[in-house]
Structures are given as C-alpha cells and as structure tokens.
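In the block that follows, a single chain appears as structure tokens, in the form predicted on its own.
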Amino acid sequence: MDFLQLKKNCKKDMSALPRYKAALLGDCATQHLATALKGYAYEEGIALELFDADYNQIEAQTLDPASELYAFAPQAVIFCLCTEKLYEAYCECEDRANFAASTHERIRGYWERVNARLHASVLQFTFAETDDNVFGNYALKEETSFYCQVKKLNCLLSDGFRAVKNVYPVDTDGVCRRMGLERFRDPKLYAIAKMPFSMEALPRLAFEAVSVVKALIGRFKKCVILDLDNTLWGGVIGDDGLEGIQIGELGQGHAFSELQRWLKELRKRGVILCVCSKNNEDTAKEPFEKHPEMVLRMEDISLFVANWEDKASNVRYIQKTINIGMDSIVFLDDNPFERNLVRTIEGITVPELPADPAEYLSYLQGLDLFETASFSAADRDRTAQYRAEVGRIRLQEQFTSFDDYLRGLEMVATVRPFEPFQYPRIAQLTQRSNQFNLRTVRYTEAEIEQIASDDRYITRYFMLKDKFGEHGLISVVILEKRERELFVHEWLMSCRVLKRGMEEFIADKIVEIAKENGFEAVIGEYLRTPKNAMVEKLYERLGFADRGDNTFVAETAGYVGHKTYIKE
C-alpha cells in the first residue's frame, strides 16, 4: 500500500472503530509519518488518535509536566529519532568511543520521564545502520567509527528493551535492510524538509509500528492450520508414498524442510500448529511418524484433522476445539480452491502462497504475521496444553453425565498472589485474553509489577491441572480496595478452561478473600467490547445482584458458594 492511499484513509469515517491514543515525538519532521500511522491503523480497524509533536521537541515535551504530551495522556508514546541527527551529534562529540553509550542513556532518560508521568507503552524506533564511509571497510574494526557506534547503539537499545518492560522496539534498521538504503531514504527530502524516510519507506514503517500496537491491544496470531500435500512436503503422500514425497534432499525438499524449521520455531515461541488435510488419517500421519527427514513431528501438532470433509468445516471444528478467535488463525494451503473456500470464514487470515514452494518461506516471513508484545517460558508448553485439551474433549465424549466427566478430570487449582516469576505470563494473559475478560484492560509487565507491590490492590493468579496435564496459568484477578467494598478491577480467564467450574471456583475465592479482609461486599463490572459478549451475564449467573450501570454486587454475609469439582 502506498503513502497516497494511507493519506486517503485518514479522511475516512472512523467513528465505528475502536480508538487508540498515541503520541509521536521525533528529532526530525514526523508529519508524513503521522499520516502513514493513522492511515495504516485504519487498514487494521483502529481509529488512531495521534498527537504529533512539533519538530525536535522531545526534550521540551518530556521534561515539562504541563506539556501537551502529558495533557494528551496517550496509551503509547512513539519516539522516532533519525540517523541523520545522530550523525550531526557524532561529529560534534569528542569522546566517540562512548558516543553510543551516552546516546543510549539520553534515550533511556526519555523513557523514564514518560514512565514517571504516564500509564503508557513506549515504542522506540531503532536507527538505520548507515555508514559515513570515512573508514571504509575498516569501520568495523575501528571502535570510534560512526558505523561501529550506531551498531553498538542498536545493541544497547536492545538491552534497554529487555530491562524496561513497557518499552517495545520498532525495527527501523530492519526495514532499511529489507528495502535497501537507496529506497529507504531520500536525501532531497531530508535537505528540504528534514524528513529522513522516503515516501516509499513510510508505509512499511507504519506497518511495523501499528503491528506493535496491535500486539499490545491483544490482536495477534496464535495458531497456524496447515495443509500437508505440496504445502509441508512436495507431492501427494497417498499417491507417491513415504519414499516419494519431497523433503530434505529429494527434489524441492529443501524448500519444504526450511518451511518446517520455521514453523517449528513458531511452535517453540508459543504459536499453536494444527493440521487440516483431505486424507486418510493414518496415511497423513505417516510422514510425521516415519520419515527420517521430517522436521515437524506429531508432538509439534496440537490438533491433527485428516478426513474427506470440506476444509472450511474442518477449520471451524479446529477453531471450536482450541477455543480461540478466528481472527487469531492463519491457514496455509497450496491449493487456490481450498484457500478461497476457507476465506469465506470471517476473520481468518489466508495468505496467497506463491506458486513456487521455494518462495513460501520468504513470502511468509515478509508478511510479519506473528508480531508479539511478550514472551515467557510458559509459551513453550502451549502445544502440550492443547494436545491435552483434545484428550479432555475425547474423554467427555465417553461420559453421559457432565458431572461425571468433571469429576473424572481430577482437577486441582493453585491460587497465589502475583509474584515476580509469573509477571511476564500474567502480563501476557492480559494482552491475549479477549473473550473471557470483564473489563479488558491491557497491562505491561512493568505495570503488573507495580500493581503487585501496591497496597491498594489484592492480586491472585490461578493455575489448573488435571489428569491429562497442566493448563498453566489460566486466570488473573486484581481486586481494588474501596472502603467497605472490594472492586473487581480485573478478571480474565483463558477460554480453554471454560465450563469446568473454574469461573464458579474463582467467584467463590474472590468473595472468600473479601470476607477474610473485612469487606462487606464484592463489586463487579462488565465493560462491553466487540469480543467479550460471552461474559455479559457472568456476574448474574454467579449470583451477583444487578446494581445498574453494568455493575453487580455480592454481599459477603450469607454468600453461598457454588458446587465445583476443583480442589485446591
């Protein structure tokens, strides 16, 4: 999409779209970048309300408590610093060996000022790693060269992103590498208007920044559904047999193996892999179980569906089973007919794979579908969790009584206050959960840490396990102390544990906590979003009385708990 189209988008009606407030501060001209950001946000279904600060006003806006930045109260602050200004500062610097370190400290200062006054995420553009060619190739050997210092600065920023939990990178240098420097910048534009990016680069930079925003508000891809024949391997397993399909060194097998390696890395990051194939199940599984050059194995697949039903129906079955939104799913299939059929399902992403399998991987990587705002060790266990969930569903099919099924699961819950080891996972759950989410507030890891140490709140996270394995951390509750009442500031839960008595167990626990701490009532609130209609009547179903204005109350005195099969 070009800049002119993004500019046209800014004039379209955005009244029906969810709003997101962001501030853009730069040491260069940012008005065209602001236009690109708003235009691309519209493409992604977001009405971006943007405060675009005046030219080179970062210091003034971040230092002054009464500045326009702080009055605007954005949800995100975007810092765009350019390599051209960096070079000007470098040329005036005497201590060039420490230029990167001192610049990094200055940028960290911007983050700290914002964090001291705003409840906001920070998006930091990295620097395009350009060279002034004063040293030529020797620049990589000379520590004081500009090229060496700008590379070191990006590395220091990377360290800073890890250390400051609510700061997220926008990879300017990555865009520059992919486009090439000649296309990425326009020296005439910078000379005339102090704009460091070409008109061609603006849409790509906007794409990267808006992708981070989408991840922060919980809109990202969680699952890939895979076709098999001519998608994961070359040929048709039913016709060519195990020895005839192309994987590894046979035919175009290298291209398929590379795709499988990338998919396995996604799985390790926490993306769910499922199979949807028109085939006999035993035949379809054979390469995963027996082919020596297969990279993906059965243990990498959360749900394996191989039959002769139409793929749209099978995709719907997979979505229902793993219980995530259709807009969180990517469907990969080499067959145009199957792709077009599955595209009839609202919300799902179906990439138009190239005709040549050798181009599959580079094409998919270029789409950047799997942006995330968090990562924790628990993500590596997600495949096992969903495989266990399939076992639970099949067990349920064996029982005629739902109570007998729940009793047979042998469920045990763990309930604890927020603790540092769990901060990343707690923050991640707030960002991922859309359906079972009463108030839908997103939190960064730093914000979770702050809440955990604030005496105004009582916090609890919930874990669940059963005979099939661990569900992991599945629910988060933040309770705010209000005189004689305890307000449910946040209650969200993973949908994969719905209808097992967990919501009743948690409600009872909230009231128990309130009673133990001397509160007379628990107050819950439901704030509607496009995705959380499933919990609209939750408080009423749990026995809370409707007070109007979307709030509900349960008196601690005389409260009667619910019947569940969950032990603590």
Second form
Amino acid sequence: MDFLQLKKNCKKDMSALPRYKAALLGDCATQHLATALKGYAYEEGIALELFDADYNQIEAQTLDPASELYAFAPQAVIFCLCTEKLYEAYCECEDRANFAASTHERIRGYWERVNARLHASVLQFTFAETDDNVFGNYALKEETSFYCQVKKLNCLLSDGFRAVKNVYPVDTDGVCRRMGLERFRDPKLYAIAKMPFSMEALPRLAFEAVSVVKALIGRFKKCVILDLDNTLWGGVIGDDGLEGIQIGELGQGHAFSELQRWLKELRKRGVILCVCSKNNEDTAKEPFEKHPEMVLRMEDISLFVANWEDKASNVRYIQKTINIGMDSIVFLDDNPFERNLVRTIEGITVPELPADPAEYLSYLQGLDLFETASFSAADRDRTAQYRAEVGRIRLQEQFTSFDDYLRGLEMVATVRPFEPFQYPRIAQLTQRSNQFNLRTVRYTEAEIEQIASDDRYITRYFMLKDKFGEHGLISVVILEKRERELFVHEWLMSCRVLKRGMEEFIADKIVEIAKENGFEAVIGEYLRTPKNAMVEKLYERLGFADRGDNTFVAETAGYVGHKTYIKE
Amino acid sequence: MERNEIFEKLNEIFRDVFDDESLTVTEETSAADIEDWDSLTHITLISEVEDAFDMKFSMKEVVGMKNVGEMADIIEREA
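What would the structure be for the form predicted in complex with the partner chain, given that what you showed me was the form predicted on its own?
Everything in the complex follows now, all chains and molecules, and the chain you saw is the first one.
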C-alpha cells in the first residue's frame, strides 16, 4: 500500500462505512499523515472523519476550552510528536539527566487535559529512538546523552500507558526499527516541510494507528486456524508416522518448534487456536498427545477438526461453532491450493506463507496481525472455556429434549453491580462484543469506572457457571434512570452462552430491578449495526411491546417472568 | 535516458499524483498551471519522481525548481 493509493482512497465514497471521529495533533507537519490515516482507514472499512490541527497547536488546542479540538468531540485524540522536535528541546535543556522525565510529565499533561474535557481514547505515537552520535557507543553509558534520554522517554511513556487507562501506544519506534532509519525518515522533507517521516513510512504508521482504532472498536483477530502437515511440523504424519515428522531436534524441526512456541504465546494472550487438517482424526491427534517435542498440546487447541471434507466447509464449521466473525479469523496453511480455496470465504485473513518453513515465523510476526486494546486474566482462560463449550455440544447431542439438556447443565448465575476488579473485563466486553449487543456502545475502563459510581445509572454484570466449568463474566447491563422509566442503555452478552435461558434470565432480572426501584416500565432499544442482526427481534421474543421506533417497552406491573433452568 | 522518455514517464507520474488522466506536462508547465499543485502535493510529487527514476533531489532543487523542464534537467543529470 503506497501513499498515493491511500491518497486516492480519500476521494472514494465512504457514505456506507461506519464513521469514526479522530483528532490529530502534532508538533510537526501532519497533513500527509492525516491523508495516510484516512486512506488506510478506508482500506479497513472505516470512514475516518479527521480533524487535523494546524502545525504545532498542541498547547493551544488542549488548553483552550473553546478550541476546535473540544468542539469537534472526537472519539480518539492522536498525538504525534517527533524526535526532531524532541532533540531541539533536549539541546536547550540544562538538566539533561531529567530530560526524559520532564518531557514525560509534559505529555502526561496533554492526556490529562484531554481527559478532563472529552470522553475519548488517546493514541500516543512513541518516539523513533535515534542517536545524535555525539557520544558514539558511550552514549548508552552516559545518562545525559540524547540516545539514553529518548530510550528512557519511551520507557516512561510505556509506564504512562499502563497508568492512564484510555491511552494507547502507536509504536513509531517499532516502525522505524523494522524499516531502518534511512528509509524511515527523509531529512530533506523535515528541512523544507517539517515532515519527520518519509513518504514510505507514512502508510506503515497509518497501518499501526488504524490497527489500534480497529481494536478499540472491537475489530481484531481472535482465532488462528492451523493446518498440520508441513505447517505445524515438517513431513506428513499419515505417511511419516510419529517418529518421522520433523519437530524439535529432527531435520528442520527447530523452525516448526519456534512457530509452535509463538502460537502458544498467542494462545496465552487470548487468541484461540483451532486445527483444520485433512487427516484421520486419531492420526492427526497423535503428535499432540504423544510426541515429546511438540510445544502445542491438545489443551491448547479449542476445536480440532480433522477429516476429508474440503477446508472451506471445515473453516465455516469452526467459525459457526466458536461463534465469532469471519474477519477475526486467520487461516494458516502451507498449501497454496487450500489457501486459495479458503480465500473464497469473505472476511477471513489468509497469509501467503513463504515457501521455506524457516521463514514462517518472521513472516507472520512481520504482518503484525494481532493487535488488541486490552489484556486481562480472562484472556488466559479463553481456550479452556471454548474447550468446555465443545464438551457442552457433545452433551447436547446426547439429550433428546432440549429442556432436559438445560436442566442437566446445572447452571448457576451470579449477578452483581460493577465492581473495580471487574472493570477491565467489563470494558473489554463492551469493546469486543459485536453480535449480541443491543446498542453497541463502547466503553473504556475509565468510563466504566465513572458509570459505576454515577447514581443516574444502575449497573449489573452477570457470570455463569455450569457443571462443565466457568463461563466467567458473560453479560453486561447498564440501566439509565429516566423519570418513571428505566432505559436499557447497554446490554451485551457473550455468544458462548446463547440459547440456554440466559437472555430470559437477564430480562427478568432487569424488570425485577425496575420494580424494586419503583419504575413503571423498562424501555429497550435496538440500534442496528452490520453485525448485530442476531438480536434484532430479541425484545419482542422476550415479550416486550414494539413501539415502532426501534424501542420496546415492558410494563413492570403484570410482567410475567420466563421459565429458565438458571439458579442464582 | 532521452528527454522525451523522461517526459513520458513524468507525464504518467503527474497523472497519477494529480489523479487526472487528461493531464499533459510540457517543459513550461509549472505549479500555476495545475490547480492541485500546492506545497503539500509538491512533496508527494517529488517522492514519486524520486522513486520512479531512482534518484534523489537535493533540498535546494526541491524548493528551487520553477517548472517541469527544470525538473527534467535535474533528472537528466542525476538518473
């Protein structure tokens, strides 16, 4: 993707795309970056409405309550500060040992000003770690060197990203490192136009920033589907047998071990791994169960599909079973035929693996596919949850009556107002739930915290467990007090627990809360998105009356609860 | 590279950068003749020309060139 292509994208019709409002503030010329951002967002199906502030207006725009920035009310504020300007400030600075710390404070100040006036995410570009080569190698030993200070500043910013919940990094330095400094900047462009990035660097920076935006609106990769023979190990298990496949010490095995180690790290980070292989199931599972040098084991795989059906059908089956969007799936296969077949499925990502397995890992890492806007303890348990889900499906197959099945699950729900230790998970759910989401309002952790203590709202989160294990926190409800009515401001639920009475249980709970607090009615609203058709008829199905304007009402008096098999 | 070859290639780049298939540049074409040719697009244009001819303009050349003819002179020297 080159800059000119991105520039042309900006002229295309974006009226059908979901909109995202962002403001770009820099201490350098940002017009080309703005074009690249808009153009890249279009590539990813987002109409980015961008307020690009004038050159070097960060102080004015963040300090003045009547500024264009605040009037624009963006969903994200992007701060792009360049190393060149940083160096100028460094040269003027007397207390160089504290230069990084004082600069960090200044930048934190920008975030705080924005947070005081806007409900927005903040995207902060890191600094390209360039050396002025005044000290040579000794720079790393000398605390007051620019090189030491710029590295330290990035570390301090990283602390800042952890401390201020709604601030997200865009790793400028990572882009610079991958491209090399010579290609990352064009000194002539900075000299004549105050542009700190080369034209070649702009699309890459835009890619990173747009990836962060996508993660913030819930669009990121959640699952990797893996082929086995010559993808996860060298050779063909059906032909070469357990002793003959290359993994670990044997042959080219190290390359495959490294790939498996990386996939396992993704799994620990919350990406679910599935297998899709043309094999007999027993043969395909053997290495996972018996090979001493396999890194991935059966417990790392959420869904294992090995048969002789075509891979496109199997991929569709996996997608349906784990119940996530096709655009959140990555498919890995060494075979070009299978890759092309699976590419016929709309939305799925199919990397063009290099011919040499030694290059699989560096190639995949270079694609930088796995962005996220959150990470919590629940991510580590996700695989176990999906594995338990497969057990539930098997149980379902044994029961002839669905009611018997539900009763046999021995479901127990927990219902609690929002609590601090759950804020990260609640915010994360609001960011990643697309399908069972009535109004698709996204919240940051800081906003969740605020709503929890705002007495205009009643909040509840729901947890569910059954005899196969914990589902964890699976639903979030935010109720807004509107005189005699209680408005369902937010209701989302994990699709993992669909169709087992949980939605009925929650609806009854909402009405019960309304009754207890003296409200006459509960009002629900359905706001359509490309992904939430699943709940279009939810309120009607639950017995709410359609008022015609996408809102639905249930009177608390005379409301009849549903029959469920969920105990509290 | 012959001058007419340079112009042929430049013409292609100009059409691409200004997104205008009817554009034809001559020795005398300057920023005054093309509506979108402002300082920002000039940067884009320079970078596209550099890539296409595998050469680099100096800072002085970027700010000093008066028309496409002068741009072609530099390319002739450098490429």
